[in-house]
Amino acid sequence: MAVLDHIKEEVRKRNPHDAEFIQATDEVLLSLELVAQKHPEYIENGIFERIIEPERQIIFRVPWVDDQGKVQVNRGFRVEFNSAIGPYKGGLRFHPSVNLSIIKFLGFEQCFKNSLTGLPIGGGKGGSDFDPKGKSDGEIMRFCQSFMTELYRHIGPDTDVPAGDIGVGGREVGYLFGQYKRIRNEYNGVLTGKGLTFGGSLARTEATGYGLCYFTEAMLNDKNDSFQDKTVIVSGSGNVAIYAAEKCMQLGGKVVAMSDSNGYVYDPDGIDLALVKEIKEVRRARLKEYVGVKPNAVYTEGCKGIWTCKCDIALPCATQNELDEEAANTLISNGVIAVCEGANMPCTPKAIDAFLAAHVLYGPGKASNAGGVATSALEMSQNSLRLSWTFEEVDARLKGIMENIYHTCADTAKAYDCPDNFMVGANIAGFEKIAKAMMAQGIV
């Protein structure tokens, strides 16, 4: 029996309906077996038991009034997972699929991701089952104001600093910040992803996608390779996907396929990113409209089929568990050399096993998509200093952070006799910093 098996069982017993959370903890605890064998003091001090249990879980009602005058009620969440190395930091997700399991899994992953950045930020996550799609600006404003009317009492610049995530962009962050300021009568850096006119950071919009490519490029460079002349698939067409595609193209890659929740588009000539931005960011329409402008492109209903397109590099940037074992084997058969996650946990455990067995370079999301939260922490620094850095300054810091994350993962994997297993490297490196801080702070 493995040393940490009893903890896995305890997670199942306490969280029987939380499939995503169980999946995330299983993956991390498997890597941490190697640490448990080397560091019995972590077992003696209950570090593993404490790190998988959130410090605080908040669930609350969010009533709001729609444009027809009808009262609607949603559920809000904030899971403050671990504050050993800094204030809780993690996004807010507004999507119908949001439940406690998803928020807990995201918060758990956030702890390790934030640790890997090297910045002093702990892990948390939040959101609501509210769906912004199809809602008016007025409805979204009223929902955000109601949401913040409860959340404000649990957050603060030195306590918990939320950001955006799926369904929470600049518009939503603006409404949330306005309500926080109104209630608290304070102007501080309590939220990140703010507009540039009220404390936001340049390069924050691009950060997760750009950071993903900086990590991938560092991984490829380590093998004497690069994005240059590579064919790339980017799933999704939201913020992360769009800016991952943009940076990929700047680095010499050719993106041939992107998707949304309805289907995917394949363009053998290379995706016209300006057109994708117009469709998704200006029109807020479906990606299907792309083929009306680009006659050589093909649109296919159902987004899962995107992984059948031949590519050298795959960047899953849509949502959790979007890339399964079947898709992984198809990518491997088609000659993929690298898969890096822009979304949180987009590859299933069996897909990851397939990539590792085939010696495909695999970058886990907690490492490869840490650019967003890293730049959010840089926004916190600018707010505290009452300064604004240039785009080039922020981008240079982001690039350095992502390259350091890659090398930390690679070096840690080698130190634990798992060379090129960046999942093990990321899990252990992220854990060790938190564990040391928890040991120093006593049983809290």
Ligand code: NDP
Contents of the next structure:
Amino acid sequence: MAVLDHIKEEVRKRNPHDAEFIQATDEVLLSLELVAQKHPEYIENGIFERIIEPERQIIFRVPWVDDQGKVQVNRGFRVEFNSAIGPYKGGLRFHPSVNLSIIKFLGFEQCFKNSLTGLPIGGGKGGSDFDPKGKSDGEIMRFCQSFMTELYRHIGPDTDVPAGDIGVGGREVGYLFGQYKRIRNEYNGVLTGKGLTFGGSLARTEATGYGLCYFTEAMLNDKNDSFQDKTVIVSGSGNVAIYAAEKCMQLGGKVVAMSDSNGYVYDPDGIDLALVKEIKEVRRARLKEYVGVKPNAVYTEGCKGIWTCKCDIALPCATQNELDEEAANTLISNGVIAVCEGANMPCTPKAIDAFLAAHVLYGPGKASNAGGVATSALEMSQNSLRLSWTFEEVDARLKGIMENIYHTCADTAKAYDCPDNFMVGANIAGFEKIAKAMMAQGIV
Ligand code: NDP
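For comparison with the form predicted on its own, would you give the structure of this protein in the form predicted together with this ligand?
Let's see the whole complex now, leading with the same chain.
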């Protein structure tokens, strides 16, 4: 029996309905088995038991009035997971699928990711089952104001610093910040991903997608390869996907397919990113419209089929569990050489097993998509300094951080005798810093 099996049991007993949370903790605990065998002091001090239990979980009612004058009620969440190495930090997700399990899994992953950035930020996550799709600007604003009217009492620039995630972009962060400032009468860096006119950082919008490509490029360079002339699939067409596609193209790759939650577009000529931005960022419309402008492109209903397109590199950037074992096997038989996660937990455990068994380079999200939160931490630094750095300066720091994360994962994997298993490397390296801080701070 593995040393940490009883902790897996405990997670199941305490969270019987939380499938995503169990999936995320199982993966990490499996990697940490090697650490537990080496460090009995972590077992004696209950580090594993404590690290899988959130420090605080807040659930609240969010009432708001729609354009018809009807009262609507949503549920709000903030899970403050671990503050051993810094204030809680992690995004807010607005999507109808949001529940406590999803927020806990995201908060748990966030702790390790934030640790890997090397910056002083703890882990948290929040959101609501509110669906921004089809809502007017006025409805979005009223919802955000109501959400912040409860959330403000739990957060602060030195306590807990939320940001965006699925369904929460610049517009939502702006409304949330406006309400926070109004209630607290304080102007500070309590949220990141802010607009450039009120404390936002240059390159934050691009950071997760660009960072994903910097990580992937570092991983490929280590094998004497690169993005140059590679065919690439990027799932999703939101914030992460769009800027991953942009950087991939700048590095010489050709993106041939992208998707949204309704379907995917395959364009053998290479995706026209300006057109995708116009459809998704400017008009907030459906990706299907792409083929109306580009007759050579093909649109297919249903997003799962995107993985049947032939590619060298796959960058899943939409949502959790979007790439399953069957999709992984299709990618492998089509000759994929690298899969790096822009989304959080987009590959199912069986898909990951298939990639590792086939020696496909696999970059786990908690490492490869850490560029967003790293740049958020740079936004916090700029807010504290009351300074703004140039795009080039932030982008250069981001690139350095992502290359460093890759090498930390690779070196840690090697040190634990699992060369090229960047999942094990990321889990252990992320854990070690938090564990050391927890040991130093006593039983809290
Ligand atoms: P956005 O809301 O900007 O975009 C999400 C994209 O994924 C959209 O194209 C959306 O389609 C699609 N999508 C959402 N849900 C589903 C679903 N159930 N099935 C298929 N497609 C879906 O979000 P982000 O780009 O910010 O986030 C994407 C992923 O990246 C998430 O996993 C997030 O946690 C992760 N991430 C984001 C970071 C950031 O800085 N934003 C940082 C690190 C990770 P549609 O347009 O139809 O809704």
